[in-house]
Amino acid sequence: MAGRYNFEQIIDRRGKDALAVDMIPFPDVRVKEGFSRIPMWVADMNFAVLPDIQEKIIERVQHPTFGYFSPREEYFEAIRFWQNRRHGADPRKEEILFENSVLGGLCSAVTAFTEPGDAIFLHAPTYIGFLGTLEKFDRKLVFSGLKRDERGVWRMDYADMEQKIAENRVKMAVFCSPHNPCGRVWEREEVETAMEIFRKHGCLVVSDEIWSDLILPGHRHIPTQSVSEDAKQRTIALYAPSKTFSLAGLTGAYSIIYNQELREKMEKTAARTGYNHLHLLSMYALIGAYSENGLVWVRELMEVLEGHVEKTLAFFAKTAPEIRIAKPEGTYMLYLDCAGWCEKHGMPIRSLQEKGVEAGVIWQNGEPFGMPGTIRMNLALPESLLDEALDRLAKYVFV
């Protein structure tokens, strides 16, 4: 579909500090001669960024000073504009805190509100970044598995959640909305029910909403803080433009905390480290992204991604129907349950993963997310590259 922005441009990222193309997540596997690398693993996009982002950064870089600074009013106004237009939220300036990243915000919250030995609740499958971060703390991680219903939709198991939280005296819950890696966009009733369980058991909630702008047509993100006054006061919500606009290399996220006591404790904890300061160019990147043009760019991006999801689901339904895929409702990641295919074809999941990489389709092992026998696949790339990847999978992998 023709639009204002070009999502078909092929960008050569080699030698430009791109983890997606410079690294293969299977250290002992090599791409066979004659195949280029198609990056479909780490969660950044292979599209050119919104031009306004570059323009804001370039304009600032042309001024020859980069000394100490305070965040511009435009930075906070851009966040307030974006939150209002995208999610109907209206945070005040003082309720917005800078975080060096979403995971950095999680670290601050864990440090501020829990002690060694305390239990922290998460859903499984679990974003690998949560696991890698929380394992560094002396905390007890408690998991409740998401379950697929008769239509293949991932659902929370409320009875299991409540039992695990009560038995382990959980102090903090990490809520991922939309869910990564499953791509589930929670409905209002689901968020309300989860938050009521957390309220009942006195759990502080850290809500990772970094994917909240990348919602596929037919679905709507419900901010965790919006479902009740208790949820508003109980929740530390973490956001960033990094997933939406592919800005992970420009460190910068933010939290919205309406509860003054929670906010002050988060600020105090972050200040102890001395590192949690806004980066000058990250500030300008956000100002460029969170704009009227940014709204258009995201709308067109989601139209592109919807087409990619439909094409890829159709491919697997025809080529490898034993692979179970819950159609994502948000994000640009596909989570493939390959257990049935591997069993039918007598192939270990590792061999299947390696065959894809050898053909230049650089996808990701899903086991570190808590689900063995799975593959995680990034669809945020030009359609011609997606077509090439699917063609290679048909010819060299699923044969």
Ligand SMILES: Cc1ncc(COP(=O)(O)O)c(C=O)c1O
Given for the second form:
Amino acid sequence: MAGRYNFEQIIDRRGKDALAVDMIPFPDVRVKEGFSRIPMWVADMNFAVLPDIQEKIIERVQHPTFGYFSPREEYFEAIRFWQNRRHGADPRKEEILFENSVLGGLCSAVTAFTEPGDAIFLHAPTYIGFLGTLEKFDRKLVFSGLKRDERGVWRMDYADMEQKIAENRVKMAVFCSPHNPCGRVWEREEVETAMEIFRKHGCLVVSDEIWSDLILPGHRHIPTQSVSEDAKQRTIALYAPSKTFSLAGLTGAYSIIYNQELREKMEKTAARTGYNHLHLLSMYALIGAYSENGLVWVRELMEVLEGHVEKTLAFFAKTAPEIRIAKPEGTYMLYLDCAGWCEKHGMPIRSLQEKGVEAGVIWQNGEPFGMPGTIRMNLALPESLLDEALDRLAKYVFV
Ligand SMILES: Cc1ncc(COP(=O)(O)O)c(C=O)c1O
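Counterpart to the form predicted alone, namely the form predicted in complex with the named molecule:
Below is the entire complex, every chain and molecule, led by the chain shown above.
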């Protein structure tokens, strides 16, 4: 596909600080002789970044001083530009707070607005990072299961949500939009209904929108704060350029909080840790990313990813039709539900997972991500590598 940016370049990440190629997510499994490693697991991308990101960093690094600094106006302007163009939002500078990471923002919110023993609401399946983070607090986690409808689309169960929230007197809800791991891009009506339940029961909402730029064609992200004035006031929204532009190694996220009281409390709580400081190079990365060129890059990226999703779904429909896959609406992750295939072939899922890794297809067990019986497969890699991975799966794994 001819575009402005090159998503076909194969980048050797070995020796360049990349978990994706340095680690295999199955401790005792080796890639067999003769196979290269095709990274299809951890949630970063195997594409070169938008050149503006590197250019902004390089330009700054060439100046030989790195002392204390205040975030530049351009940093806030870039966030305002991005929020406006991508999401139609119009936060003022003072409504944007730097967060060291999205999960760091969640930690601050939990500390600021809940007490030990308080109940926090989440949907299940649940992003593993929420669990790892919240388990460190002495809070009660309350889950409402998402359910697949007749078309296999994950849906919220509003009656169950309401019952659990009321019974447990939930104080805070963590809303993941788009939803990881289910890949749902919630429709406006769904966000409105969920927010109405949270309003009715007086829950503060932390809305994790880290995936909100990675929306597949045909879907649209609805910012939680946009659905009503009440939602705007009760929600701490967390964003970052790290998933969109694959910048996890540079660290940096931000929150948008319109309600002044909430904002001041968040800020004070984060300040108490002494850790929540913007990194100079992360600031320049964001300025490069959140730009006109960034908009084009993301648009082209999503076209590429859409092609990869379609190709991979077609591959499995033909090669291993017993594998069930809910087509994602956003993100670049597929979860392969292997139960039917494993039963038909009398093979435990672990053996199937290991066979893939032995052939150099470094995919991951979906179970820790709340998707038991699945394999998690990251499709953010050049098409020629995806082709090679699918070819190996056909020849050595699904035989
Ligand atoms: C839903 C969700 N939130 C947060 C994160 C992590 O963000 P951060 O590294 O900024 O804490 C991820 C990473 O995959 C994620 O999927």
